[in-house]
Amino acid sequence: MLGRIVLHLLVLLILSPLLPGVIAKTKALFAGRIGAPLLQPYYDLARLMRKEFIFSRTTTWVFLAGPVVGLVVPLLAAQLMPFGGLGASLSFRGDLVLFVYLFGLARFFTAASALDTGSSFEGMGAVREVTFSCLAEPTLLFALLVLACGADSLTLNDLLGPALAGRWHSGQAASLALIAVCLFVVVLVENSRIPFDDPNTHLELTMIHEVMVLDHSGPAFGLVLYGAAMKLLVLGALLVRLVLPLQTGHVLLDLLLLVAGLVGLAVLIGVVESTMARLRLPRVPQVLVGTTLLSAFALVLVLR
């Protein structure tokens, strides 16, 4: 069990940074630049933590929280799920109601960070993130409940576990591409990408979670950038994990598999920022209520 959660640990602590990573150099590519560094979120990462914190004089220990909080939230998901060939470390009946609150939870705590510094540009920021995030959470429910009645479980391990690769060669195809459709979403809403969010918008009125931490700086905003990069690994892993369901029994080839996964879904996402414009506020809602309603649509088809 415990070397078990080390893995989980990391595999999750050191590939994560990769993925932004990934995503720039894909981005760039598409640019005709050659870009920056495969490996700069890691340097990033470094250059911040050497800095001081600096503090408004506005803030309670709320604004430290949010940064806190999100960097610890990933850490716990990622041990209710498989990672590879490696079982999930903590595994209970109904868990994957756990796993979608702990983002929430994340979720509360940085938009309270923001709120916490006054500022009514965060305060903006915080109430989108909420909102869309709000509308998302439905998606990703009905995306487990399908694969919860394909596997007569309310556990991810049993969800994403050795039987999911059977499912798709069974009548469940259908329901399984059409939430690995929905998951895509998610996995873009839920972590500020384009066309939801551009994590690299400097203009203030149409940014959403990048507003939100303004005010951090330091090793705050080293471990909000860390935060983050952990949930794009542990949602993207979920996805990879439906998409890519063969193990071949050996932990360390399966784990490589997944780590292959994950790259691919990067350079995914690289393609759709680098070919997709941003879409305007009034069409997120549509957007992801239409994604609420493809995966509900799923669930009628497992359970016809």
Partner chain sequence: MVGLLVFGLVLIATSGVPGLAWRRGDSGERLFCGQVLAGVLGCLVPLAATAVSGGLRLELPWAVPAGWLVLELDALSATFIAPLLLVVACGALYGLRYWPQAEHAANGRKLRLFYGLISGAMLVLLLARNALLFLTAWEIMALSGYFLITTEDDKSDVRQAGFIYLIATHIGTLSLFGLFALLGQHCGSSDFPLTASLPAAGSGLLFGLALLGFGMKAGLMPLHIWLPGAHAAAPSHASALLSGVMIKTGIYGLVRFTSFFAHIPAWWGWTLLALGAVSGVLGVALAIAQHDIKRLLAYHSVENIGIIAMGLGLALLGRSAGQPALVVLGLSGCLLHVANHGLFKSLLFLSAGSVIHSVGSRDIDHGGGLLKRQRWTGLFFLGGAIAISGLPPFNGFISEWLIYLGGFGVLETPSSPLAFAMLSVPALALIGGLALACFVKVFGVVFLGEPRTDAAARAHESPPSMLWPMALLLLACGWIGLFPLSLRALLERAVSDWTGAPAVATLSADLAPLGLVAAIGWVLVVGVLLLGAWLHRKSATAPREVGTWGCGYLFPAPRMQYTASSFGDSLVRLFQFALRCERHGDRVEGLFPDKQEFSSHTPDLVLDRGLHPLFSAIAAFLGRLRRRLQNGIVACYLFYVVLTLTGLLVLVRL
Contents of the next structure:
Amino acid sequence: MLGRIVLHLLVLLILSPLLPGVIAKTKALFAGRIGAPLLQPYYDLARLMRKEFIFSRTTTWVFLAGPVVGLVVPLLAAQLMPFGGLGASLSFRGDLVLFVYLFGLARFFTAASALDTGSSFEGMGAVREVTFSCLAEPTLLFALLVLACGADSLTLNDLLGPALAGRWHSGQAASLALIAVCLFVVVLVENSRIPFDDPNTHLELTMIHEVMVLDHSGPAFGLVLYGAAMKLLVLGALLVRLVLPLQTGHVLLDLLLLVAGLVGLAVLIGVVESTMARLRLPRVPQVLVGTTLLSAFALVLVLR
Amino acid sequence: MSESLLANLLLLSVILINFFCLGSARLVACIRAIAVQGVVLALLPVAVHGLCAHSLVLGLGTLCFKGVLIPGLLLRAIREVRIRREMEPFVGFATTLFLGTLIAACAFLCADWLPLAAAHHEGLLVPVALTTIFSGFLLLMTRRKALTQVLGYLMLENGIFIFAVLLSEALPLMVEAGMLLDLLVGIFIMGIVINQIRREFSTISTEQLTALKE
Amino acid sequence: MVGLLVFGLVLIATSGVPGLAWRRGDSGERLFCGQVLAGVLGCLVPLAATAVSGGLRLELPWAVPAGWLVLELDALSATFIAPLLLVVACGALYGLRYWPQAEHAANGRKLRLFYGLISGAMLVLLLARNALLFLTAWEIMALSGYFLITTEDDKSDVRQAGFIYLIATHIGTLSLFGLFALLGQHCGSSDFPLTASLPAAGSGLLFGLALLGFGMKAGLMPLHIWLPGAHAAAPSHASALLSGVMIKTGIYGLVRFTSFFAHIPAWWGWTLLALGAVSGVLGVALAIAQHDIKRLLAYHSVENIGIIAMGLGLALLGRSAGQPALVVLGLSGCLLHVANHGLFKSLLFLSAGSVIHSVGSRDIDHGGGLLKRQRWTGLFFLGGAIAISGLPPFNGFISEWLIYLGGFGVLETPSSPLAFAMLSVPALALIGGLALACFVKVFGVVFLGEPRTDAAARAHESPPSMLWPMALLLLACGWIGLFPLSLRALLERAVSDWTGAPAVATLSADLAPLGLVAAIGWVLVVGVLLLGAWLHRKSATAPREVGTWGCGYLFPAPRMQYTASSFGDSLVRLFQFALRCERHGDRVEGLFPDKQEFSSHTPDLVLDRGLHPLFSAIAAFLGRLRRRLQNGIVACYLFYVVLTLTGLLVLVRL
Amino acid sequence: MLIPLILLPLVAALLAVVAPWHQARSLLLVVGSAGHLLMTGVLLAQPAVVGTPWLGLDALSRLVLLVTSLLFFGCAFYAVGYLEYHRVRGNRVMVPCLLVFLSAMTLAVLARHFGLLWLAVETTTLASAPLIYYNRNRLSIEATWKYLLLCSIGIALALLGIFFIGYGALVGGVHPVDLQLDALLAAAPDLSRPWLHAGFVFILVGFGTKMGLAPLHCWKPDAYGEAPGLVGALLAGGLTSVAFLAILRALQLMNAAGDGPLARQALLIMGLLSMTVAAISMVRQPDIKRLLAYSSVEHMGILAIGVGMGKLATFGALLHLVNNALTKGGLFLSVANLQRGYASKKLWEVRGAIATLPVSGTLFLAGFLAITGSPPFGPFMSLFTILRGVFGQGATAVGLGMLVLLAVVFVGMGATVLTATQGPAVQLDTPYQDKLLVVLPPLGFVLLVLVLGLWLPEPLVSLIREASALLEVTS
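Given the form predicted alone, corresponding form predicted together with its partner chain:
Expanding to the full complex; the earlier chain stays at the top.
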């Protein structure tokens, strides 16, 4: 088990900054630019860790709690999530609920630390974050319900285990495909990607996640970025595993498969970001409710 | 048989007096009529049960109270309040009379239908008692003046008295005496109350007595 | 043991009595506090004994018709009594400085008298095994609750809230009259029947009455009308007691009542599940729309009662479908959430009270930046907020996790008739997300940012006697979150008390993963602390004199911060179909707009939109009818006499 | 022993008429009532009392006698303080009337002869009329007039009913015809049914008017509203119980004749009607004393329902008779204090009573909670017993109907009482203060009711049990 934990941590810590890099590169290629190097996020993190802090006089310790929890939570959540063929390092009945709620905790502190600055822009970001997430949460659980349907286990490891491949070949393929789409939307929302959020916009009024961390600086900001990257990886792993339920049994091969899948996902995100415009903010809840209904429909299909 | 005939004649006069009261607007005349009714009722025990101590005492008592004392009280009250006529009853006199006739008819039908003791099948006691009671009620419900309502109450009591005559051998004298006394006291107190009403409202119509409502 | 229990109970119930003698000075309140604490300690010993070994029972004759003094302490009662004792003790201590006799000469004694009385009555109620004793204790509790709510009866809104509460609770009590009268007919005596001894046939009316009576007290959604006003009106430690403990007696009643039956009709479970889901979602949605911190917390009580009811509903479904695992998960989730809600809701009310005490207002928008001035209160509130949002590593997560597991569990058996019960899972997720949003809002607006009012800027920390009770409650929350297995034995026994079947070994397996959950909680706590300490040390020398970056705007003011209304707005709009939020104020238009005002108000869905107009119309109609009937005309009254006479004569057909 | 019990208040009344001093009359009132209570106690302690054909003491009359005597004692005690306050008006009328009223009630309770019973009840009407007129203003005269007229007519109907029964005996061939209760009970199976039934209906309507069953209750709000509080207490607690006893006598007769179910059905209908009308009238009632009057109507309805259902409910109803009388005593007396303090009984003036007049206000609130059937007060026990009886006999609809009506009553009454009692203190224009003499009696009643809710003495239970056995069909 300990080996598994270390392996998961290593994958997470090393691999996660790569994904934003891939996304950025894809977008650059689409835009006809060369773009920043793939490893740019690593450089950014290293630079941020060396930089100094600067704090608003309004802030309290809660301001720092946001980045801290935002980093610890993905590290823990990753232990519950099977990374491709590499099973989860910790697995118990009902771990999927803990998985979802851990991210809730991170969201709580991120939003609180945004409010700690007293800035109305950051307040705005916090509102959007919690609003959209609480609409995305039922979707995630519907998806998990679809997976739990018929599986006689309630661990993420088993739901996303070897049996999954078989289910794609059975009559459940349609609903699995549906929830894959829904989960992709959830990944986009939870990781603040276009069309729901634009991390690179220059207008604070339209941002969600980025505007929440406006005041963070130095290593704290580094932790925020690192945490966000890890979250993308963990949630991405869920989606990748769902779509590619292959398992070779060989650690390295499985790892390679995972990396390939994650990079593919990043490319896909990059493509989406390049080809779609950002949604108007009032449209976002509508899309999310629609996704929820879609996932509910998937559940009905399974139960039929 | 002659006794029964006498009784029936008396009872018919009672009914006539009822109709008179129902149809008349003149209060003094009504009080006098009720007094006459009292006197008639005083004769009734003797007429029904013959001359015996019980009937005599009852008759005398009735004569005193219903024939003399109570009408006297009422007449005194009416002198003090200086009111002569019943104005604007809730239901018109003609209608009241019509209703009274209807009631009398019903009472007679009822009496035929009710199981009566063998001795009473011929007599008019039960139907007349019922008629008088209901006429009293009618008077109470259709008139506005407090005094007329007292008259209605008296008529009601007279009806009950007629019924009591049926039973008078079964009923010990004491209870009947008590009833008469109670009636007297009741009317006496009502008289006082009417006086008080007059003092407070300067009229004894019950029209004014409608302040207490929801 | 029983003697000690009764002794403690009497001490608690009469704790306000000696203090009646002192109008001035603090002897009375000290005596009160001492007596409550002594009583709580007295009750704790038998309680602990119950947790270790079997239950206690006391039977004495009682000279009223069909009355019999039967008290029994079993595990089911114990799960309700344990948080009760803690909250009562904490509230009593807290009240010493929160509601001192010196500042509240007019109503301090009344408050303490009924505080003791309601605590004692609740204890008796949870122990009673006789209908009359139960009803007596129930109503003493309800009436004491009324007097607690109307502590400040010189305020008209308090009186209004109290009146609504009293009506609601009495209607509930009346339906309990019906319930127990019918139940007595079913089982032949007014003592509570044995567990699982009654057949369920023909007991639909019973369940309806129980649902009305107990649901009214618990505050299930359409019956929650009294709750927001009442909790807002009472002093904070009384609100803590009412919200944290008293409304749970309704749940206790439902749990105890359902335990009587051998077979449970499936619709009972479905009803509770549906009502629970509605209460949960709409409760929290209404909470988000509130500006008054105590009303907000009160709506969260509706939400949590919804979660509890969902747990009970799952357990009932498990009973009717014969799925023991579902019974264990649902009921232990329900019971644990009862205890948890008691703890964190009391904690939240006490810390909200601490804020109100120093800021002098219940309006969330009058706070701001209080974490700097009330660091401990803020910390405790944060703990409570995390717990109530159901987030790890606190206790709220543990109980919700159990209910989640129940909801997922119905899918494990293929084509189960209960498959639709899994809809509780997305409902819980939505509730959880909304609760999180709501508490981010409260904590952020009240404790973070800049002070919005002068009062908030001058706020000061509360005295230790108010802080310690909160600390104790937070510790209890943390304890359940981090050592959930310590309660496993009690929960399992409570479940077997409920089903009447002895606990089976397999049942333990369902609760076993709690150990790993707790372990992850520990890692989370340690990890956050370590990383936090590292970051804190690294940032120790950083400059803290700059202002928040204003995105190019140079003159930010505290008034420009996000307010409670603006924070809740986007979510409130989503639920506009149900909340019907009222907005006052015009849009800002033009390049140089005039001065504009904006305010929003969210009336209660059932009370303000439904019952108020309905009852007004009925009352007006009855008034007209009354004036028609009692019109002051004697002739008319005589007519009634004749009518009655005729009617009765027709009835007896002569 | 029975005749002295009736004569004692009468003698005291006579003495009061001739006594020249105010204090002496007050003293006579207290002494008379205390003596009455004492003798009642002695009588009740005896297992069997030798009666005459005219007077007697069975379990039912024991119960009502106890209630009446107790209530009267409290009210007499209260009257001393009350009359002290109304010194100008004097007590020359009040005290004799009260004592005669007591005597008449006692006679009615003890009577074993329908004629005597009727006589006594009629006397109570007459004796209480001056009491209602005590305040001597337009409203009280109107109330007295309505009370007198309606009750006299009702009583006349009851007399007619009694005659009907007698005639039924005559028709049935019973010889000799006697209106003595035991004789009638023995002869009951032979009575002519139509006359018996009609007689029962007339007695029910007649004494029901006196008792205040809806829709015969119309005098009640007026009389209770305008009479002094202590008179209201005596009427609502004592007189109604006596009238109810008279109805119960007729019910006994119907039972003996084997027509119990019919009689009970009539009682049940009247009871439900009373509760309904009372509930309608109590919603948004701005007059506190009229509110209490309607509450009295409601509880008469509950009594009728209880007896109408029979068995356990009868037991509950008789217990409720005790509880209702005592609670009404506490309520009327405390409201009288409030009325005196505020010089008003309207809701727009009576506010913040607990803060203004702490003892009376609190007693009023406690009385309200008690009368609406909240534990731990006595009426809860009786009400719940009635409900158990109702549900126990499968009359679920009746039980649910009662519950709904009780809820409406609670809402209506609660709105008025709470508005009156809660809130900030008011500056009073009158010099009235809660003095011991006027506070002690209502306090005593409320405490008594509280005790009855927590502990029913065994002798009382067995007494009620015996009494309810009298109302059951024995054959």
